[in-house]
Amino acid sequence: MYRAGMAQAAQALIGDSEFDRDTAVTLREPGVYDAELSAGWTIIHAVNGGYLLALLGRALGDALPHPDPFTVSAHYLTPSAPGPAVIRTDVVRTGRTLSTGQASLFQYEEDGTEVERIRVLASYGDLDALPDDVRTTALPPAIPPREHCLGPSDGPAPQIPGSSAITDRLDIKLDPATVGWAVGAPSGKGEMRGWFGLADGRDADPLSLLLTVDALPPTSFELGLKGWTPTVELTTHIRCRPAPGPLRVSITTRNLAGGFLEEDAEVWDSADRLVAQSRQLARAPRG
């Protein structure tokens, strides 16, 4: 079990970090929120899908009576760009233990036309009210110690066109067995594993887990494909509140067919608990 935190000059706190500022929403009127998509979370051609999921997750957390996302399913309709956005939420149902809502994020074209970027259906509850009973066959991913894994400064930068601004906001150390793509020697396996944290040291919470499931390089890189891997649909399950410290993320793809691939992600915390799971369907790069 890995408990040592990552070295940080001044660790940011939950609620007072770059992630929190960049996922902030402002209530305009009941159910309608204004937001600003930060250019700091872009990758290749668009704003990262996990960041967008966290942004809508924050709006839904304000609109619904329960505090924590349990399951969030998103359909990505058009690529998002840095700049102003509007989020419209709707409470579908409220119950004693769960509440369900939907939300859509809109941006505007140059001619003023409103375009829907992403639509979400989510159920929220209270993670602190869940029972402690755990029965599982799942095991944490086998990842070398963090000091033996590789980050952006440990080798030549891979030649991928477009923005990589998001990498400056993340602290990712990848399993060497999954970084052949970075030196032109992909393994051919649809696997990506690594240690994950935010660069400013902010600990994980249920909202940031929505970013975590979509923050590692896509498995398509290890399949020998370069370029943007746009998400079509992403469903995330938050299983429990993560303990402080770095996370371990494992992502696998078993089937690329018809120009689409699936990615199954697991996120484990420093207490060896499975804190989040996800599955997404993505369009394979054309490279």
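All of these numbers come straight from a predicted model, not from anything done at the bench. Positions refer to the first chain, counted from 1. Superpose the two forms; the largest set of C-alphas matching within 1.5 Å is the rigid core. What changes on going to the form predicted together with a further copy of the same chain:
- When the rigid core is held fixed, the Cα atom of T94 travels less than 2 angstroms between the two forms.
- Once you line up the core between the two forms, the Cα of P131 stays within less than 2 Å of where it was.
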The other form holds:
2 protein chains.
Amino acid sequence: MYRAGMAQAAQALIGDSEFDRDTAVTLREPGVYDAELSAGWTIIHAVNGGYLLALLGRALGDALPHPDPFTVSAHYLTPSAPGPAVIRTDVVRTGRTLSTGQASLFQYEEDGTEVERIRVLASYGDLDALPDDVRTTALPPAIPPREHCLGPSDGPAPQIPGSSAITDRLDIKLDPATVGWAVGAPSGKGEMRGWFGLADGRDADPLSLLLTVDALPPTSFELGLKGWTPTVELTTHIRCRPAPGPLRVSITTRNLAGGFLEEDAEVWDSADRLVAQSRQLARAPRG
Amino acid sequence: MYRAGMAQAAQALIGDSEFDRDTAVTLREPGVYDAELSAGWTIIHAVNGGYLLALLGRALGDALPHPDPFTVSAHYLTPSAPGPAVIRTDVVRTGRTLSTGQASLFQYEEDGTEVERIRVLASYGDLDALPDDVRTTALPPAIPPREHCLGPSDGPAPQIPGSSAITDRLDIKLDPATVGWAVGAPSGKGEMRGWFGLADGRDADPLSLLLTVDALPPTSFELGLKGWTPTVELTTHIRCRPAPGPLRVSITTRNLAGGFLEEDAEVWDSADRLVAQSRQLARAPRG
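Please move on to the form predicted together with a further copy of the same chain, as the form predicted on its own is already shown.
Expanding to the full complex; the earlier chain stays at the top.
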């Protein structure tokens, strides 16, 4: 299966892609899943929070009677590292249209002690069973055409400082209006916008949207702050199964105060549907 | 203690008010708290979700080493009713500046079986220990002066359908631009704005902010939808200890689709600080 314009590159399919292999979970016993955190999704030295969320989301999708994440609230406890992990799930409630579950991802100390990395509460449903009504008043973000946006290979711009394996697995092209930070001229606005895809061309699904909401550079870069913006809590609503094709992502910060900031993400699909909304509370960088 | 303009009405104090008495929890054993859900905070027949959140927030503030809710994610499982309840808490992680806990509120079946109503994950800190920096770019909502806004006693306007004991305990004055629903002429915009206070004059604190974010009529009324908008999940960030005086609350819905909608709330204090931000996913009314 080839896509026009992708010059002979075979497009990876949902279920058979880097993302799917690296978020695979293996049932160890009822409700408990083994996983391997891939070094391929690290940003600087930390494992990306959206990638971890997708892993937890996959485990919960197996443990719960409903297939799709509708709302996932994650509290980040300790930094994850590439390597083995275990996800322990708990079915909280099963309803007709929604079920609710809890999941924790643990890694191991040298002596084998489990250390909790993230805990999530999530309500799952069936996106394909929802009615067709759309009364969205939000408008898609005004992002220039993809060919006018900038990726890591486009000259001086956006290289995230430090080694970031994840950039090889993502196909992100940022709106030139939000890449001032990469050339030392941040806009001062808490905005980051761009086109998002997976590098192997795999289309989006509800699980990959959990990655997408936390995949762009932080808005704090455009606010002139350098350094790390660790997530305290991230809640994501998946509202619609995304259509094939590239996604547009817009991230906004309106309240940087007291050493914390919020980041609101919106993800729009190629059919102009608002497919995901998220908000996170993060610690502001010191710098 | 009297407040100018309140005509001899003694202002209730934080810690000695209806809200404090009705959100009191009693330690039964370590981590377990008994509570009594008051009939005074019901809307139609259901106990208000923000009131329940404040109860859970109070229990967690006791169970965790840090005093203030920074981010609280609540998943609503089954409808609560006035009467006895028990809150079971669990300390997930204790850190220097933040600690994370989990809490569930249960009520009882006739045979004594516990039924879970809500589960929350929350990260707590110390608001008074935060640095003073404020780089908020958001602006307070444009709400007319309080005396030009409308409450339940102001003529034809905003009476929530059905018996709603909570309206006696709140002092809400809505922006006339968002009360069209009350006279059969909804604006069609997903907006609700107004002034918020507690009827006994108690000032706001972080716990009462958990009530405030879910206390206005739903935006769906202004979208022309009648009926109930049950919350699936509600996440609230408390960003600053509110200054004394009335609060301004703005609620916005941008994505009503597939039978669900989000409601974003912002709460501003009398010192023009954005003190709380929340987002909920709710089921859209059928009507």
